[in-house]
Amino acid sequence: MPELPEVERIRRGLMEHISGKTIAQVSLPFPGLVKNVDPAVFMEKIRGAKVRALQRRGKYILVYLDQYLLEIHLRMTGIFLFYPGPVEAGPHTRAVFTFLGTETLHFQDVRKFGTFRLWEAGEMEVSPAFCLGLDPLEDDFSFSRFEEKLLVKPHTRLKSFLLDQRYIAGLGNIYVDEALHRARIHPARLLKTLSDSEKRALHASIVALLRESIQWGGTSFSDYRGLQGQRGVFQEHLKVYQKAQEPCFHCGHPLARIVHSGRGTYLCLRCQEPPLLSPGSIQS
């Protein structure tokens, strides 16, 4: 699933290509993409609307139109592709936006898990995008605010907390593993056991990691692409994710894969000292 850096790169691409443009028409080869209004109503309401602004909240893209807010979640395999002219819809195309002129924007989604929701101005607070925790790239992601969130559930395991969008928005498996490795903290640690220096190291590693990934175009292991179909290259700079048995960047010890809260998790068991783990939880 695209995480915060990939969604931010897509938002920036949309800003470059469709900001200020008017939607001439919309087609929905997969009407099930639209979740909160009738697909025919959706197409009618945004026909003729101008794209006023684009924002991101966590993993959500928010497209502000004249009278509506289009909320987009890419889920596992959703991507946008921009074309200077009409292009025939492919087998995985779920929506096509045609702008005044000849430009088109295709939403492709192999797994059909992506979602579009359309909100009127007075309904925006109902959107899931406005029910998220702190966004690591926003100004309010200060250390003090981060620490406040850590104190809410002191008996929670650290990785489970970081993946919970109610507390920190936008992080997924890749960037949680990488951030914890940079901070040298085991993912199964209880929040109440973190020292002040560990909290500060984790806060700093999250912010730095996400900014670096955005700079490198995000991480492309499978489906993620930019609006021109380009792959991100941050996977070439990852230090731990999907690198079990390779030497740790910090100490040279072989990296490990464990199963934590049902999620495959990559780490260094020397640099990230573990609490007691259940027998058999470590896998190569």
Given for the second form:
Amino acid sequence: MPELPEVERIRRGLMEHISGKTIAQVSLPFPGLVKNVDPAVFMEKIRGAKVRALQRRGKYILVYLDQYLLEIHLRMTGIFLFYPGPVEAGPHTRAVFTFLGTETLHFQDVRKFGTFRLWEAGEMEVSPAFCLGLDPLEDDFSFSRFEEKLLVKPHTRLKSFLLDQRYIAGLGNIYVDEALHRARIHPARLLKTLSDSEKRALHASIVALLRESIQWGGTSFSDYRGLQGQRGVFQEHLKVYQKAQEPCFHCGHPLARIVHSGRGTYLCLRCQEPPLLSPGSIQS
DNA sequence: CTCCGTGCCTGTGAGC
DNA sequence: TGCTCACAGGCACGGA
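One more: the block was the form predicted alone; return the form predicted in complex with the DNA.
Every chain and every other molecule in the complex is listed next, the one we just looked at coming first.
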């Protein structure tokens, strides 16, 4: 599942391969991919546009075309694959961009959760990608700005907060569990109960974790790949995600899996001390 | 306000 | 061997 490090690596791959290039044609084997305009209109408008810039905001990829903004969310299984020449669309190919010359870019998405939205210059501000919280890789992700966000919702539980893209943008289930374990804080803690040192540990953990993951090429459990189909290897460096029963990296105690915010949550119940009130149902 | 369940999807793997 | 079915989860949305 692409989260910030994976999306960032894909953005860098797109920078390398399609920046400055002109889109000769787009086809949409799965037209439902485009959410906010008619697919035929989408194809028509994109044709002939040049890729001016590529940005990432949280888990969104923003492709700046001449007078349009293409906003892409990969959701669970979306990936881009770049080819030097024409390649036949596979069973999960949802969009094919053909550039002037022979190069092609396939958008592949097994589960069809991914979304494309096309915005005109001027209406971009209404797009979801412009309603996000702090990006942990940006310079402005300082401890004080992070703490400001924590203070806004004192009665929210920590994991719910970290997953909410309106406060911090880019974290998903894997990196939230990893960051909380690294900082040794239980996911069900209320924000208002966090000590100053815990907040600082969490802030530092998030930044360090995401940077490390990018250096390792991201986490490839199943679908995520780079533009050339490369796997990331950060899954080999994860300490808790999908490791129930395995010994905790810090203390050796067997890791647990609970359900929190409706999601599978991995943690060490010894290092990450539960709050006094019900922490959630323990499944083992 | 916060929390929880549901729908969107389909491949995977456990269990029978 | 082949089938069924729960599970995975980001996000939007509706209801408690």
